[in-house]
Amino acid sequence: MFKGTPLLNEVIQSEVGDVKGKSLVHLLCHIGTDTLSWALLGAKVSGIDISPESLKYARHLAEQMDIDANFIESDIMEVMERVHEKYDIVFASTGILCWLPDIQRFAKTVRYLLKDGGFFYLHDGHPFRHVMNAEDGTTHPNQIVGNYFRKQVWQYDNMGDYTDPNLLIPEKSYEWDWTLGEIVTAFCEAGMRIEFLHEYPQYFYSGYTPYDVEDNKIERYPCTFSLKASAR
């Protein structure tokens, strides 16, 4: 019997639906907590991430929970050359779009991983929130200070981390911005059908925000969105 409680929020669980007996791959899975949550809900799971250290913890968690999970080390941009399995569901959530240097290749990767008739589900921060980021990297809640259509890559020296306010990453870090139109169009051009696009005025994860907010705080602008796209 598996041990543990799924950590996925109610919106994600309800929008993805029943996963019992289905194969599911979680992209940019980090330490695998969401991956293993899907296993607790009955899916046969795999996770893909670039970090060997993160995957070490993911495998350790799987062992502790007595879950048969497959974790694959790969740059997301190289998955089509390294992974040869096909899945019923491809899943990605919260804070992954900013790490993608090429949204079109990501969409093609998703389609490559899907069985015909399968679907992709994405839940992430809404691109509109980019307008609260100033050019100096500071964030201004509820103020439009940035450019929604900004194309320059964000580069950070000694970037911090939401898990520890005192942690500074010594290497250079990079982030990319994608508009909602670019995201939707990438999946359409990859040969997928958009089943829904939902926008939400609340945060589902307080750690995602670069400033202090309460869980599920309601704003007057879209804070998060979800997208489901099916493989034709």
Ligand SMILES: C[S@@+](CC[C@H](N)C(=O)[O-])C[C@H]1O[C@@H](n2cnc3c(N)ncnc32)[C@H](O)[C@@H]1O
Contents of the next structure:
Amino acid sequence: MFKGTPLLNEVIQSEVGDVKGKSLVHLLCHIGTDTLSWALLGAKVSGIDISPESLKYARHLAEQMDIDANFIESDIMEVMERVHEKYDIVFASTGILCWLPDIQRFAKTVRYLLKDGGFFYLHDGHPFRHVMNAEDGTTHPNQIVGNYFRKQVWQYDNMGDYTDPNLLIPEKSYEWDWTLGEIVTAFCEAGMRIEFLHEYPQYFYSGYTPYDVEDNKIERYPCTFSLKASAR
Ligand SMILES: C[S@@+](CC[C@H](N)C(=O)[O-])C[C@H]1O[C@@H](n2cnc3c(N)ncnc32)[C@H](O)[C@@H]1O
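Having seen the form predicted on its own, the form predicted together with this ligand:
Whole complex next, starting from this chain.
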């Protein structure tokens, strides 16, 4: 068994606040590093992801750390049919919105998972950055080459990955863009109250080669945002 230390980014940890004794579900949890970080801070945690391979690692990490975490394999769009628990906190961060084909269904799913009086916290890339994406899929740091209001789904044939510049994924890949207005409105329409919407001039990691982002570089435009919405 090893103990581990929470790996959450400082902004996220302070904006979510004290999680001791709370039930928390982490959406699109990947290999569960953030999920388990919340457990180290005292939450009773669950994680949901579509990828069995990611969840295998998440469960392995939890076992090594002797943490009682519940990792659930599901497409987020099917959670309302497949998950029947309710939670104090629903958490999602860092690379979420682009994988959602339907922002309204996502917001309804978040509300469905929350106990009355609970809250949702999201921290992700700011939609303003979409203007740097040209129609041919290339990214142009600090240049307005794309359309903030673009509605078509992005389709990629041999997509790369920021974790490994040499990796090519031989499957079709799809991504979606949502404007800030669409995101906020979806949570309002799902019956939630927006507690705050914060915008930040830093992106969350430097490893995303196409964006050529420097760690914690302060830009003159919003790079990330956070949103807290409560379930009444
Ligand atoms: C960029 S990662 C999230 C990383 C995570 N926030 C972290 O910091 O560890 C995106 C995750 O979303 C998952 N995912 C993508 N589409 C999904 C869907 N429709 N339903 C559930 N999970 C999905 C992927 O399997 C992947 O683990």
